[in-house]
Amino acid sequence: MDTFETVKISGVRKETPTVNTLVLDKRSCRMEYGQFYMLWIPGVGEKPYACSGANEKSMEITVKHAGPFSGKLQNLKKGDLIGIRGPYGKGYFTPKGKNPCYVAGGLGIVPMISLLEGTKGKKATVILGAKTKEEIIFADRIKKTGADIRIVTDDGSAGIKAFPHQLLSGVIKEKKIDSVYCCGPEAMMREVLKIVSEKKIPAQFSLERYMKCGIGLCGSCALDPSGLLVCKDGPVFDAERIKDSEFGSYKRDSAGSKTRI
């Protein structure tokens, strides 16, 4: 297993109410898009988070506040230190087809948006969703990049009061959509899995499952009945290879055991 490295936090950026991007100084940070690192914090535990930005100087982290762990990172401030290991992940996005869409809800935006960025001279159109306007997260950044955005939001404050999967369709015929990358809510991607399944369009989703090492010696991200591991093998996969699986109908908790989603 590899070691952690200890890095300073060099700024902390608010995001939305229950959002924060920790800014760290890490330098050189090479990954592939949709690959992931695990972060430590003494005493408290690690957890696995995408990276939401980088270059020569420095890498960044978004967090939504969902437990006791990213409750704390949330705490952390500016010249704080943190561990962190990796990137990890042998599945990552890679880019296809000229009109791409991206299929984002909550924070799911987070581990596309430098593949949208790094790909932006393609025709993209991103569905983005949020349960609230509040929640909404790099929309500006959307924008730069020349996408075209569609805003959907649960109760509707925002855009369209409706769900991401439930615009792709429409967007598929408008568009002329020739792959789709995806994350977000699990059950919101299975829908996606059958519309692109359906329609026999290439599309890549990224995954997230409870894991405690990372590396693929836990098994606490396994997907049955394969038997892939979303640390290992993904967490990035393409949809012929988790179409067959538990995928969007049961998650393992912290003890192993399943629960439906």
Given for the second form:
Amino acid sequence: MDTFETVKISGVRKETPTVNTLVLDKRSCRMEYGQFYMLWIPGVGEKPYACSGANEKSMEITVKHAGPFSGKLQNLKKGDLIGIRGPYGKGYFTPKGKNPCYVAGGLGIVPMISLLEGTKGKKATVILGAKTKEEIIFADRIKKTGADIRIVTDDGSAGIKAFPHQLLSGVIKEKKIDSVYCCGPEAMMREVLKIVSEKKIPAQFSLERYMKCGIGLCGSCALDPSGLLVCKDGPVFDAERIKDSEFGSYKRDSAGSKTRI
Amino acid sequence: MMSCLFCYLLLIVILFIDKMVDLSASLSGVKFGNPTVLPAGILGVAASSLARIASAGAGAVTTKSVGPERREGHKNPVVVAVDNGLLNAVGLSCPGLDESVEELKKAVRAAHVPVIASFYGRTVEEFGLVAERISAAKPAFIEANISCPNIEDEYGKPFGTSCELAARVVAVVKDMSRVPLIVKLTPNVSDIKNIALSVEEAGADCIAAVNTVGPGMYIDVLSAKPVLSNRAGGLSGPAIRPIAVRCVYDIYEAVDIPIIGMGGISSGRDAAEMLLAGASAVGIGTAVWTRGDGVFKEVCAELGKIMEERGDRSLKDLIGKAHC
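Here we have the form predicted alone; I need the corresponding form predicted together with its partner chain.
The complete assembly is shown below, putting the previous chain first.
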């Protein structure tokens, strides 16, 4: 699994003006919900990405143009080569409860979509947040699972003008939510953590930290004060494990320096 | 009656202790509960990681090398797995001296085992300046990294490849700091004995050997590109253990100061082998990847069994015993 493999991209699907899904064939993919891969563009660089779909024959990676690397990744075309290692992480999403609520901001739905699609029998509610109407992803895939979808946008161009966490308390009450899955901007996740801690609802969060090795050696993604590693112990953590941690207040950059969230 | 019972119990306790092997180590007057050491560059960015590894059973922990100023290191990929080992070129990333000293202070407070503060400089003088600053955080040791193989494009050949430069670094550092000094050596030299002798003569208290081997390279054949962004990277893991054992064996012949032996140690057998070659303690790095952070306790348990089988009482019965 730690062995590096280079594969050809077999297809590219446009999700939004800034988001593409890359389809990688010939890569058998057995993974747990929420695990991640390290993706290498030959000669350019390598970064961790969640998988947005996987089966025995192929896997998909959904990428947003957010910086120089992801811009290049997003511009890759059918037939281009991509290096891949993984799946990584021993902390992943585990199906819990009968009435789960998914809270997703931006691309936060990507690591959670397989869990939602893999547990269709449940009465799930998805709070799907995006900056604008154009930036909403996977709304159709979510609807297909039969989940109740609540769309929120920063500018109100679709759904309700709000941030995802602002809908959570109401949804918990209305739908008798008994478990929460969350991924998105950390400031939003911090608010969700507050709500679930207060209401004592089991919750899981998918975290992002700067990663170098991805295999639990370099220590770049360590969380204070437990020393839990996002790459190895995560990337998904139960609420209790990150409650009294650096999560929501600071993170380390590529030099190891702390930056505020 | 009571005192009689007490004496009897004491006797039982003494007999019990007598049968157990003693894994405690002592280097330059510093006591380690066991001989396993987390080496520099493995999980040493955050104090919280060092505390976690100390709790997981390491006898001592080493910080990631602290440098004179902020450095991001090399771009990803910085690691690639190869047969029986790992190539890495992280490139001495460092948040900067002030933040590193603060993190080091935290580590010294949080870890209940000796903390070794690894450091580097771009010049001989910078080694002295950084040593002075980190010594203020009161680590058990400071460790001069004169052997990183991955920054040659910017810094030139590592100081550890020249007897004269290595000795000058040691002399300057000893002038600036009273904390016991470990010097970490590179195996990528024609005669490691001479380098070891030079740093001992210049005043080093201890030697750590070896840093990664090579550097080596891994080329992806479909894209025809070296995978590491630095193109080359130091080799670690089981693949290099025979080289590391030979280096430590040679160094032990040349010097009297204690050696922390490292390079591919993943089991109690490997640790015993390194001790027999002449090491007083052993670094375990790449095996944290293959065996998890339980590796320190596991290696100690395995080593204890081997010692029992050999009839050893303490590490003294192993250290350097492969030399006749």
